[in-house]
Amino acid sequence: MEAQESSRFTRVAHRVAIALVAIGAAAMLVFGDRPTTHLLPDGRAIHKRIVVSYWEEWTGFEGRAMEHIVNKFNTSQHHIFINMVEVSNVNIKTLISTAGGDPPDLVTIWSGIMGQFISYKALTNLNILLRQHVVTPHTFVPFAWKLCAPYGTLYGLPATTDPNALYWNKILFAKAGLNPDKPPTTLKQLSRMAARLTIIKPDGTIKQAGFLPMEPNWYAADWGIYFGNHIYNFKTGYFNIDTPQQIAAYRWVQSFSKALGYQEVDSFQSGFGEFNSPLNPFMDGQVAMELQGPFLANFINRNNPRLIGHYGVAPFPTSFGPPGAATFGDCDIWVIPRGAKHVQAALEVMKFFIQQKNLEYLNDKQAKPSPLMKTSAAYIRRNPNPYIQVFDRISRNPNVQSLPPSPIWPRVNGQLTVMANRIWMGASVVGQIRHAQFLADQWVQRENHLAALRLKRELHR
């Protein structure tokens, strides 16, 4: 079955590496030559260490808080050695050289994808973790557990957390006349201070939007949450898209691109300046509040300092409940791929990674959340993010909604986003939202069909 298992997922594997990173062949998955001599941050040589090979996906500033964690450790012991290395389009290469029979020993992984690594057997189970009582399930905040042992068996650990919440300009909120220190804590009432924060040049485009749901466009598929809805079954793999939640959540995104004109919202946006600049549209002013992550505040600080004690955060409304009943939760996740060769010394490493002081670095240089239960009020203090109370407490809400562990989730979220999109260029609610289940009911029982192919084969043996 073993066998079976690894040509499935080889096959499978490949598939996604012709389409994404047109890779064709094993050669091309060695990302540079590999050292035959590591060394250490003041330039001596190591010897006899075991070398744990660990694929990073953060690069920049981010990459470098990594960086400084890894360095305390190497430096910390003379008996492993993290070779760090920053890999692009992470999550794909993971999957191929796992396939491959090539892993790295150590790497961090979207949440999103976990789901299929775990499907396609591609991680080291870290039970034993559980069985050391290095964990337990009340280590680290619900959402962020949930992802990493999503069916009970713990295949990562968490190591930044990203839960949603709502930003909005203080200064912008002043000059329409309204309350700068008091956010929308309704989603009518949110539609209501868009429209006076919306200016209108006198040709008819737009100068300034109040709000944007599809902007930025990374959270397209996650709106129906704050309607009640929950976009997977977890007993029967399916997924919860032609709900009523979810028609009453598109029909509210459709009503600002509706009321502003779906070819003047389009000109609007093609206009954004990138993420990580000062031309943002939020921090250049030209959407007065935004749904986004706790690491939008880093960027303020590095983009636009003017901005910084000139806007707020609070957890986002919702249509049945007070502000932050339900909101959106990602996750970087730290996992062993299947057929690591140093399985041991990597889980030395995550034991180190998971210290207090280590994730409230790395948390803290993203001026993100720790993802642990217990955090440090020196953490709290000093953190870049002026509203990281707020993102602590939203993340320890027990109603924060995840991605699904379904192995097919990266394509259903494709679809999604589709549909999203649609939907925000004026094509039909609930026609869209049909369409999308249609599909994901079809891939839903296609994986399932191969499913049990897989058992009938063992069974068989």
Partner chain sequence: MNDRITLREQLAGMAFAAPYIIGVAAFLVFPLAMSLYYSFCNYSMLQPPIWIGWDNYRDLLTDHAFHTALWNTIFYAAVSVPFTLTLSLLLALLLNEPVRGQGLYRTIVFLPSLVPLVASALIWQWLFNADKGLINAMLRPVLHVLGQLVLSPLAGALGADHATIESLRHLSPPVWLGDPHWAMAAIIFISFWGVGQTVVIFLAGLQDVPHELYEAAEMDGAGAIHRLFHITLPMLSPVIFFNLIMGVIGSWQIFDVPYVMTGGGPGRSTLFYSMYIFEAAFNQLRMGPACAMAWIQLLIILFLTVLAFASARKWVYYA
Contents of the next structure:
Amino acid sequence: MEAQESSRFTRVAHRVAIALVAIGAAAMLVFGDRPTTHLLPDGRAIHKRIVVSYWEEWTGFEGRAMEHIVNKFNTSQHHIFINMVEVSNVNIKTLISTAGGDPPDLVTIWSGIMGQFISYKALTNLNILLRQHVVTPHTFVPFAWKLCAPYGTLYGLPATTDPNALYWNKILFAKAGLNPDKPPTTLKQLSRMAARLTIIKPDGTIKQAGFLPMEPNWYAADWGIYFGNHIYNFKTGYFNIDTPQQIAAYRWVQSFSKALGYQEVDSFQSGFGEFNSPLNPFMDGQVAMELQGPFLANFINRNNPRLIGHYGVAPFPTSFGPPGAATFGDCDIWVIPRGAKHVQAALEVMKFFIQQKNLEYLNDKQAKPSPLMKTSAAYIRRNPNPYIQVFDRISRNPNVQSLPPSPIWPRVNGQLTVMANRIWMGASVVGQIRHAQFLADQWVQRENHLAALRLKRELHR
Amino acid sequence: MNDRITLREQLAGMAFAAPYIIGVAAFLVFPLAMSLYYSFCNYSMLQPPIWIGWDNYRDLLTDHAFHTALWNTIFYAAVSVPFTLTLSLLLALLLNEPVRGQGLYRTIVFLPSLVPLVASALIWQWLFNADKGLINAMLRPVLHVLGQLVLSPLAGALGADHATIESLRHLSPPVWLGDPHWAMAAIIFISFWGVGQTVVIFLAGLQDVPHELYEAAEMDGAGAIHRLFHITLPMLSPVIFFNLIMGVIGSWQIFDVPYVMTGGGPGRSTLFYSMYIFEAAFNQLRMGPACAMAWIQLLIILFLTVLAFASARKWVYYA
Amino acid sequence: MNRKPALRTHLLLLLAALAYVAPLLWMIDTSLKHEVQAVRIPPVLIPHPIRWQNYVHVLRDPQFDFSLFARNTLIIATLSALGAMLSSSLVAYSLAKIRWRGRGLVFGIVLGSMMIPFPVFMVPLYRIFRELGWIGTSLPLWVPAFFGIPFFIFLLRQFYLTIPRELSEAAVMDGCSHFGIWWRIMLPLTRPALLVVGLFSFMGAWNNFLGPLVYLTHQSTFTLSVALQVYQSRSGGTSYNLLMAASVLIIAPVLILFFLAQRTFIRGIATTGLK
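Condition change, the form predicted alone to the form predicted together with the partner chain:
Below is the entire complex, every chain and molecule, led by the chain shown above.
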């Protein structure tokens, strides 16, 4: 009898529990957030507006800066609402969703994928902005324009530029007996200073390195630039990898790891902290000189304010001219993917974004130089990057080299990075460079072949 | 009843099976054919496919990343499947013992297999964290004591050189996900955590072994080991076979855990077959090679299954 | 019986249970700690003070819209479960109880298709869903369930076969149509099996990662699994106490479901291996 009683109790309890879960689930379905509710910054719901879906590549404080401009736009008028979403890996996600026929209306992408996007015909032609005189080929700095309109047709508008420069740690310079206000002006000088800035522990391990070309490892493919190489032939679409300049560049790269010992360098680098942390090797004083973008200043302000005022920035030396005679520069670009549902509205948004005060707000918050040729004095003043003028000057330089608009650049870039890493770890410079050239040639040939087949097919129709 | 199939029956049968028949056409046969076609094409999904013959397959012959992914998957399957099978069998035998709290033990062993793989990847990523993870926090003192008190004196007694003795004195735990070899080990290790379902299947199989067999064996004075190898294992062999097939198919498709936990790294040390297909297709829009690889994967799984069925005749007993 | 082996068994069981439950406990433990306490060496065993705020933080994170993702996941999982139960039982009935030409072939396809790895379908299905305009919606994740899932068809067919022929034949004599037999006799009799199918497909959809990763391109449609991965990999990273809190939130519904339907679950899994 008792057993029956208790089993009945369990059964009832069981039913009650299931009912509760079911009610919870139903409540979730009915009252849970819906993706369609869009709210203005002041909390009001929007009314009869075109919703432009906008994917932003930056999260964190860099994303917040963009959000500010988006909010400003949303409150400035009553027809269009920008729904901004921060998307990691935005290049790939955009490609996939475009391939799936359901892309966002507007995206910020990284310049390295422009060539692939253009060759896939995955971007909306923006020449109408030229016809409407919203922009001209001289509105933006030369390298940014070249990225957005590599062959005359306009496919995007630049948001911020990202040219590289030499950062040096003045404290470490002083400790090594070097003049903290005199950065190297030639590559030879840089090597000599690096040697003086290197400290080896008694047990043979590295305590401090003067300069490591592979820290950070983002620019592994770009060292030829500082030796006068032009990696991409815009006319033929082939790559210049196996050139005397490249060989000189990567011999130079290897000279640093060779001098320190490949094994030692490897274990030294594996102990480096995250880029966005106080343990970043430059901020932490493990590496005295680095090639970096303007954003590093912003991260120093955040992660290691003690370094503020104790580091310098100057154009990077070159083998063939004064520092800055050639530099690598990157760029964030706004594009409208093919198949976007609200192209007109997205164009309106773009026009708003590139207004001088909006661009300068974004550039200031991201501590990067402006892509605009004409800038205000206030933008330089407000920019938290103490060396914004150095970067601004580099950015305007017509000799800045940016990533090739080749459809296969992501692949070639991948191979060049592998090549650089192998050379860094002691592989034969000439052998690696030849191999990369061989592969790149093969890929270009195949791409040309496919392009020809495609053309034939289109003509056939 | 007569053996003739009436028209009514035929129509009813087809009508009931219609969802699946339509599904097979739409989501099985058609995609299979398309996938095979794409595997001979250059196709980005943004432009129409272009026939390039065997190029995709030929390229795979020289694609180092593909070789790595293939080898990693073979290695993973070859290590993980036998180990998880053995482990789940042992756990099932243990959980079959009539002890107090049996139900609780069974539940505990089963629970991890319910955890979404993304979540378990995160949990283990945290446990395997080289600096702050729980596993290394427990290993550190153990290795310290082992090195100081056992290994280095032992090496000294054996006449090892000074450097070796010193290094044994300061043993440090592996950096797990930061080390190519240990990262693979970690992923194999995680597969041990999710064996719950296999254990339950084994447990069910154990219930079906006739009790008289054990009693008879005990009368004959057979020991526990003897009973295990001569009664339990043969009687369980169909279940073992089922779990083997499922294990092989599953291990060839491992994706979630390495994708979330290591992203294939460090280097390509935990790049698995399905991840590489996913990368080719949805990171690089190289749909052709992705489909070619998927077809090779299908053929490999088919081959392994046929092999298993062929071998089954030798070792699987059906009562 | 001597007592020693029993003691050894107990010890082994305790050890195994500890090994299997420890990661889950550590997850809960970490989820209740402060960010700094979570990474302290040596590890702090008991969180003090207990920080329930971590959960509030996760639920309120503007970039991790838990209630939206939970809703998305719930919709997909519920529809998948309904679809799988309905379609698989129909097809299984046809394969088990109706004699028609071609059913052997269909059953063969059911068995064979279980072996085909998902990557083979990944690309062409993406194309098909694009042509249907389904990319960016959750349709690709639950509509296919309405066309029968091979594994569940197989499972239910085995159940239907155990139901005596006489039962359905008698019904036919009484003028009952196949639909009537299926609805009035088969479904009530195989309710436990049907529940297994529903439960499994619900869990499968809840836990699915690769499918949503491929077919859900817009954040507003993400499921919890994908959202959790994005939460982890966003730039700047997410600290482990919050990640563990988010994991607990995702695991909890599954575990609750398990405890409510424990017997159905275990029986369901047990039968899969034996037929």
